[in-house]
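Next comes just one chain, in structure tokens: the form predicted on its own.
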Amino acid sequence: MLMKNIALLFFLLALVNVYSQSDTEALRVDKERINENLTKLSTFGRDSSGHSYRVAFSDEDVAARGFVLQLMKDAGLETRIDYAGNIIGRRDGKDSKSKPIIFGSHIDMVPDGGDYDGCVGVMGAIEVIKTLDERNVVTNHPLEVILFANEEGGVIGSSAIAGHLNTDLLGEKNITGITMGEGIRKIGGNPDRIGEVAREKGSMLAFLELHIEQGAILENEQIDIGIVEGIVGIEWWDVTITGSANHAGTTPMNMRKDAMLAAAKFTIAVNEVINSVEGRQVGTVGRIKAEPGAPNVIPGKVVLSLEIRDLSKEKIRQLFEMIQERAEQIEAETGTEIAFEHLSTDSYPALTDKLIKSTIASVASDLGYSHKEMPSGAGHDAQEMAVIGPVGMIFIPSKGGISHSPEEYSSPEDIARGANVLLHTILELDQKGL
């Protein structure tokens, strides 16, 4: 009888194990719930005309953070706010001492921004935890969900975790009229101890960020999932073109040293140089100011901006040198002088981890989702987290490629697909490790 009971016990355990495995394979997020939470989040900072103002450290940001904090608690996460103002929720794994898998994003927005940039990553992360909790799935590794503070105003929260926050920024004011340091204190952080937030390199197993594409490639190619191969580095220059101001009516065309004409030629040259090299690099002249700025005076000075983005810092340097050569030609043609001032930036290219990319691809295929690798042309918290460990990013389509606008939109179906890929990528990484 004893042997029969033991055999029956093993049989039942085997059935439970089979059920658990198939149950895990069938795991899917709740599409309605995640989109309902996104809709609720979008009400924080929205005015009667449908425009949203939830910049970091605003009262609207504080209220929205409180909403997200409660969602984290309701999902069973152990929550805290670190000295940088990041909201962190932890779910223990079977091995509480193993490296955590971290995922999340931000909810602060640019003025008059959209409801999906960053928010999809935060709501998706909470939905993953909620789904695991409801199905009693316990991971081997601890899981951490992070709502990063002030991404749009300088990736403050993630830079602090990465250990390279420029503390000079704490004295600068943002659009709310308060300093970064005051803002961090307002959201529950402590700028005096912000250095203690930094984590050691290698202290996490992986960081994952679900995000809207903020471009139109996935939509145009009708692809479900973008697998980010890297986040571009960004470099900026101020370009000063000096000519000679003179009377617009009395100075013959062949005797002019027109700084605006040189600026026009320079802008075209930037476009031509960027397009002359194979790849997905971009270059932009986005700001221009002419002096003295009168309609009847030939501009004697023009200051404009130059921005170059690419996954390779070496390629950015190569493109800039090509632009410099064209600038010398323009100087000779127009009788002007062109000077470049490189503006310091900490925005370096960050490549994503190969194993994480392949895992995302495998998961997407298993779920029946089309996918492709692509660069991220915008900066993200993942770029900072790459300093301390391997990162991966999952993109979903953006309707019309519109972002940082009230017209920003991703469908409930696309959001759910992205969250499902996030969920199963986490489970795969938890099993395989890195």
The other form holds:
Number of protein chains: 2
Amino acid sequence: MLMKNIALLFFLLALVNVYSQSDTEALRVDKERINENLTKLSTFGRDSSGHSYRVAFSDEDVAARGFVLQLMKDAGLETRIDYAGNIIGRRDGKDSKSKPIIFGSHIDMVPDGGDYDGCVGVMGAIEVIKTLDERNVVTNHPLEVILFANEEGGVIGSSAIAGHLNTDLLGEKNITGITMGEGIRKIGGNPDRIGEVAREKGSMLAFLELHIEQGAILENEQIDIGIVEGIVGIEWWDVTITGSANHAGTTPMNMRKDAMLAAAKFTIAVNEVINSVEGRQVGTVGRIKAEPGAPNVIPGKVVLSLEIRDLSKEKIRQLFEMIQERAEQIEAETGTEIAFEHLSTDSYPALTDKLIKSTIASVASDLGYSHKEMPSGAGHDAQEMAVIGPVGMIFIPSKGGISHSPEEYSSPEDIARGANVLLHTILELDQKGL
Amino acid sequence: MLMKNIALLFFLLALVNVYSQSDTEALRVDKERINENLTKLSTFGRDSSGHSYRVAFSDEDVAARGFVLQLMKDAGLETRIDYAGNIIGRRDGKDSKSKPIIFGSHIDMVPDGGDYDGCVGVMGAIEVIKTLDERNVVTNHPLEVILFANEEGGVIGSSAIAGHLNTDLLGEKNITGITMGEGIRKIGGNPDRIGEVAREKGSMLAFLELHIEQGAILENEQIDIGIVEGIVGIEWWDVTITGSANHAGTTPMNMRKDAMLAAAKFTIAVNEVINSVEGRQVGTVGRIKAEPGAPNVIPGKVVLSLEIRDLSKEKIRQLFEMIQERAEQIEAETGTEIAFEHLSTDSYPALTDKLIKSTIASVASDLGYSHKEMPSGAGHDAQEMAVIGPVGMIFIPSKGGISHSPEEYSSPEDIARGANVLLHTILELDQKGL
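For comparison with the form predicted on its own, produce the structure of the form predicted in complex with another copy of the chain.
Complete assembly follows, chain above in first position.
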């Protein structure tokens, strides 16, 4: 009888799983499983030539969301779809009234995109839950996994949660040919009530996002984990350079008002200004159109794009002012006029939480992974979530720094390392709070 | 009876018009008439908004050619259309076996072109004949006025006369939607027999073309007459710059292989190389395409056009070699590759005849017109005619240097001055030979 009771006690102890420090320290995600799930997810929306078009609101997006929803249920999550079309899976904590720890990312992609951007974060989040579930680890705080709707088309799902979705966007058609509102309805949301998904500031303990770097810094420096310092703000301008279109044969070099020459000087000035200041700001001229655009006509007009990204809005402003000064010199040198039109990107810098950063760093060190702090040059759902509470981001290496391309790749080992860091950061924050 | 005979003698003398130096010195074209004819010609192909689309082989081109043919007949010319569609008007000389003096230009235009390019030369040529006719001046040499077919679409009529028409062009559709061959048939030629219009080298005494400058040198320097030293050769290259397309947010400045930055450096290098050497050569980057062409992607590929024009083929070659050297430096600086593809333009430099140039100069001085020598940066029918004999070109000022545009303008005074120089150059060459 005593033996029987002792056996029952052990059984009950195992069942309740009052986990100890040493128990959770040994916890690791299942590398095979997470990578298998990523591979399965990658089949949704891939065409016969190996290119993927799982754009938000497409039939392929809907099918892939169904696959992920099932994975969430299989991991024991209580799932629902909010009015914005976000798929939310909740796992209760010991204190179900306490603030949740939220983590997740997105699975929609740019046309001809890759299989890792966003997907690693979603599969990583589900793998964390699955790992906790298998080992019967119950956290103090509730956990929430979110698959955000339409990240690539303007962080729609996360900005709805952050409470500042630009509702003008709901009437705009996306690349699938339906409006954002119709798309949200198609994936189970309700655009008429989308305002209701906004969450209060301070309503979460933390938000964490595991993501591929989309740059080549980690790979080049052979570092396992990037700890994101913040997500850069993005500002765009259309720059119109007006010269004088003229016959390329009959107009002597010293009588030209060549908008193309001015555009060349401007492009170099942008590069020089961005490089002239300490820091990791970037500036890009990515689009250019010259008119009339014939080999035998001096261009009278060039329109090009200017993009500046940095963690500081103030620094972006200073860099832009330096570029404006250089533009004035170029106007004088070339006899052209240079006009700037600021375009709204709804993208502002978002810094990550200091304590979350240090937690990620110590977790990575404990796991034996090298790590470094770095900005995120790309926008992410975490940028929106930062509006309502502290956020952190975990980067893993991207092969060749390639992203938004079928060539996107992160190794199974790197993916597992990232998920392990996510897992233990959640457990640390759950224990220590913020 | 004596009085009657004397009167008859005077009558006969007037009829035969054995013209003396002093007779012809006083000869002037009719300024009103030439400008009225130009104005009438400009109505063919003009739409209600004032834009003109008298492209070669269009119905409007056919109608305008009919108008000019009638003017030629009214001026007493014996007219015919050759197999290339050139309209040729002949006026016999005292020595009908001697080599003709040929002069003319074209009336076809680029889409949305102007009313002076080519037309001034054709109307000027007919006005010269009309003036000689009214005053019963008979030259020693036969005179030939030619309205060349399709100048803007590749100097088709004049290159056929020069005997080196690229017959591949006959199968190519022009902007009106019909092939060059069909077009030639439409205007009265015969593409099957076009080879027969080629003339022998040395078969003409001289070819003269009156034309608008299409540049702003004469206007800026307030000079009446430009004496063309030669017509520049034109060479074209497609320049392909290959870098690496990448995320504009996640790729640090020092890890970029930015094809746009390389294109900017290249455009400036072209300008610097062209300006680094004495002379009136010109170099232009007129067309540019960046891929993928989004504000948030570093361009991986830029294709741009390079055009160099000069009177010397050798100088063009040297300039291109200098540009190639600079391109190699830019490749190293930017981590890109720059490839050149030479495109055929069938355009080679053509120098004008020294004696014709000095004749134009002395004629202009005698008429009280200021003049200067200058290259022609644009191609002309005279360039083709230079293959079969000595050529000369007379330029008049273009307002604002504008050409190939509805804004094209030369004043009635300048047009009359140009026609007077053409008239007296013909008479001088007719007297003195070459």
